[in-house]
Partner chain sequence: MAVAQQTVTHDHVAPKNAKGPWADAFTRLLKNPAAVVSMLFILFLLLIAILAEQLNPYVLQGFSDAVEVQPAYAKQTLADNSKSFGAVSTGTTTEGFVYWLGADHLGRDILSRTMYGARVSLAVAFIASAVSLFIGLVYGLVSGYAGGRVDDLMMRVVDLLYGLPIIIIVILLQVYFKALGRQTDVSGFVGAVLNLNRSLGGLLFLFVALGALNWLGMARIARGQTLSYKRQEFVEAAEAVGATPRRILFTHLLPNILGPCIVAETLAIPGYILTEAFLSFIGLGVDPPTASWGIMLNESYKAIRSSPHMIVGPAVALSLTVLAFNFLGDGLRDVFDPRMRE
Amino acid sequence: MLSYIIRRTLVSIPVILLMAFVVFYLIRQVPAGPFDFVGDRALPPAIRENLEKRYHLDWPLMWQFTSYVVGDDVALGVCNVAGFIPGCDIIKETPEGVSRGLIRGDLGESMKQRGRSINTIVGNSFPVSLQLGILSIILGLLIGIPAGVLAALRQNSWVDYLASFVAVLGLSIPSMVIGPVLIVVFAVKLGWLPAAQWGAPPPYTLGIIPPLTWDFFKHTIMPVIALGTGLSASIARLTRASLLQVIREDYIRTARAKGLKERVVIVRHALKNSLIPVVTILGPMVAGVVTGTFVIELIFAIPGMGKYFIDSITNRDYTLITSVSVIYGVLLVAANMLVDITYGWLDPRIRLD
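For the sequence I just pasted, show me its structure by itself in the form predicted on its own.
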């Protein structure tokens, strides 16, 4: 197992770097740069030129990416040793750096939010999105898996039809509709829950664990329900379809013929194998939800990462766009690795080594 994790990690490093370079390159092909305008006003050419030099946008693209990955000091050191490399003459003229490099845990400095590092932005917003994502996925699993199992075991009964109807309803109604409805009913009309904000601001224990108080949970109830219901609908439909296929297998009939209790047959033999498709979709689902759901965070005024996905693109904040994409890529790789490891637990026939 350890060798598999190490091998997957080593293979993932060039994949993440390639993804970062693609984002790094493509965003620079979009018309207008981060310093062309401030609000609705165009910056004077002299000021724009100074700002571009400050963030090394006058460097060749490959040197910009090298600086982002390994740091300005390394790029300068390479040019001092091998000054014949194209672009080194520009680098030697601007030795002051703004980044220590991705490999040293420095995500750089925001080009639009002056004086704020990407590490600070991510450190304040990512834990909030992580809490929202984890709670929503837990709710989706707690509702979706039992609903899918009941629908499969009571196929073509009123339970199956009701579960299928609710699942289709959950998939059809987007979270941008569920959220405002919850606010109107439980916050405005009944006054039971707060309409917006998050329960506890950072810092958190271990960086992500908030104080588990009622004040925290009452702020999370509506956003988690709005986001988790759609997830539970997808999980329920997939669990039902997979379990219906598994319970018709020969080994399930053999287990029943041996006289095992129906609960043992379903839980120990059928359910584990039927969860493999569910676990498969959880990989990208976890990465997508944890990195922030812009609509839910906007509706409930949650200070998560979702808005940075949007704001960084509209503001042409090159460093923030690349860094947020790298975080998403790392989460996606880690979630898929965890999914593959879970395969081996659900089905002993699957070998990772």
Second form
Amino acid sequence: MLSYIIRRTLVSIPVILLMAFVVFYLIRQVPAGPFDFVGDRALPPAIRENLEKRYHLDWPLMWQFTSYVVGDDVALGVCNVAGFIPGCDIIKETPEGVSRGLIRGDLGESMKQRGRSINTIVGNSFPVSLQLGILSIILGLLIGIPAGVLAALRQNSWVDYLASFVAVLGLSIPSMVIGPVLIVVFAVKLGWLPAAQWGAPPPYTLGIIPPLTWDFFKHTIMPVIALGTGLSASIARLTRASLLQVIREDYIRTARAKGLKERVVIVRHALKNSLIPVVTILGPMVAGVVTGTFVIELIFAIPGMGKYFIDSITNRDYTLITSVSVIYGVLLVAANMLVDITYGWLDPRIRLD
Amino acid sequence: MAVAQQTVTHDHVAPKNAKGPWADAFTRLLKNPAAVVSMLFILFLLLIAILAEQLNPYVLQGFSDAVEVQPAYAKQTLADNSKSFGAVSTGTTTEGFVYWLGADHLGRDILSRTMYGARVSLAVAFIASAVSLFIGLVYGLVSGYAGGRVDDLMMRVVDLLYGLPIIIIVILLQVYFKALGRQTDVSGFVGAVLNLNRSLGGLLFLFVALGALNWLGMARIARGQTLSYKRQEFVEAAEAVGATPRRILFTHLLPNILGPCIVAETLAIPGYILTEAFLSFIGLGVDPPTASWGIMLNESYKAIRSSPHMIVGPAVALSLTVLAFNFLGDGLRDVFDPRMRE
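Taking the form predicted on its own as the starting point, write out the structure of the form predicted together with the partner chain.
Following is the full complex, with the preceding chain placed first.
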């Protein structure tokens, strides 16, 4: 198992780097750079040039990427030793290093919020997005699995039809509709819940666990419902379909024939196996939750990473865009790996080797 | 029974009165009321999208055209809507036309814009899914039929891309395309493409981005289907009489795997519509003033406190459309997947 995890991690590294490079390259191809404008005014050329030098935008692209990954000092060191490599003449002229490189855990310095490191920005905003995402997935599981099980056990009854219909409805109403509607009802009309912001500012316990106060939850309820509805709908549909298939298996008949209680048959024998497909979609679901957080964080003005990401795209904050993309990449790869491991644990027939 | 029928058609000794597999599938689809209602709704929407200009009296697609209906909200006392400038929940133009769903923050009729928005969503639904179906089918067919190392390599590429947050790449592609679209001084082929994209309100690049996002799943399905068919007798027979690989792929294998692939693609359509809405919502979809439900939702959430009426049109339209495609996809899956039938 350990060797499997290590190998998966090793394979993921080039994939993440490739993605980082694609993002790195694409965003630099977009016309209008980070230092072309301040608001609506064009920056004076001299200042612009200085800023571009400061962030090494005058370097050849491959060198910029190299120093983003391994650090400026390494790039400088290489050039001091082997100055004949193309681009080194420019690099040697910039003695000051900005980034210590991804491999040393430095995500770089923001180009728009000058002087702030991406690590600080991400450190403050990522836990917020993570809380939103995790709570939504938990809500999705809490509603989706029981609803799916209930629908499957009462197949073709009104419970089943109602649950299935509500599930399709939940799948079809996007969070960008649910969010504003919730705001109108519970924040504007009833005034029960706040319409925006996040209840608890960082830092958090262990970097992620928020204080479990009413102030936190009253800010969380609407965003989590808006994001979790769609998740619970797809989980419910999948649980139902999968449980229906499992219930018809021979080993369920065997379990019943042994005289086990129906509850035991369902919970201990059927449910565990029927959850395997549910676990598998949790991986891709993380990707959906990520896009979901973009929208939800905009609607509810939550200071999470998604909001920073969208803002940084309009701002052309190159480092922030690349680093946040890398984090999303790592998150997704990690989620998929976790899913595969859980998969093997739920179904011993699947060997991880 | 239906399973037996399928086997029969595969053996090409169908009884005289038997319908083809497609007609048969369609007949079975008609027995699903939700799918039928959905199909009718989608047809209705398609009609609205095509006839958007003819059906509504205001030509409110563009910003400048909105000037014509300004008297409508000018007549409203601003005291009623003190917080919102152009947005009114009801109103009449000087010509006596009624704003059924009110007007937005620029005084544009929301019903008209919702009707125009159907164009974008349906175009995305059909064209982006066709793009993804085409790329995925060809890729999966070739990969599955070639087998061996080629197959391995091609599938590794898919796996690799599958693990990435593709939506991020799509967002960046859209940023790139949008910035490119703003350049007006390009000539030649690229200039022509840019012009076409501009006249489509940025839709062309959206198709490319969405197609690039979604062909991976289709490629996997097409490959799996190809693998299950390529060892069957009819392929061997074709190989024996010396058919070229291209002929085997496209005249023998393709018709067999098309059904499940179309079903999978239909199930993916809600995703396309929602992704377009998402991209437009964050300002990276179609270009304003082109009406898109995503853009309208974005405009309405910003004004949600003062003008909550603005959300009704796009929200209902988007949800109903996605709902219809979901029901249709479910219906098609039930028809083509005999295991789903009880």
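Superpose the two forms; the largest set of C-alphas matching within 1.5 Å is the rigid core. As the structure is a prediction and not an experimental result, all values here were calculated from the model. Residue numbers count along the first chain shown, from 1.
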After core superposition, I'd like to know whether Val74 moves between the two forms (criterion: C-alpha shift of 2 angstroms or more).
no
Just checking, between the two forms and with the core aligned, does Arg263 shift 2 Å or more at the CA?
yes
After core superposition, I'd like to know whether Val185 moves between the two forms (criterion: C-alpha shift of 2 angstroms or more).
yes
Following alignment on the rigid core, what Cα displacement (Å) is computed for Tyr251 between the two forms?
3.6
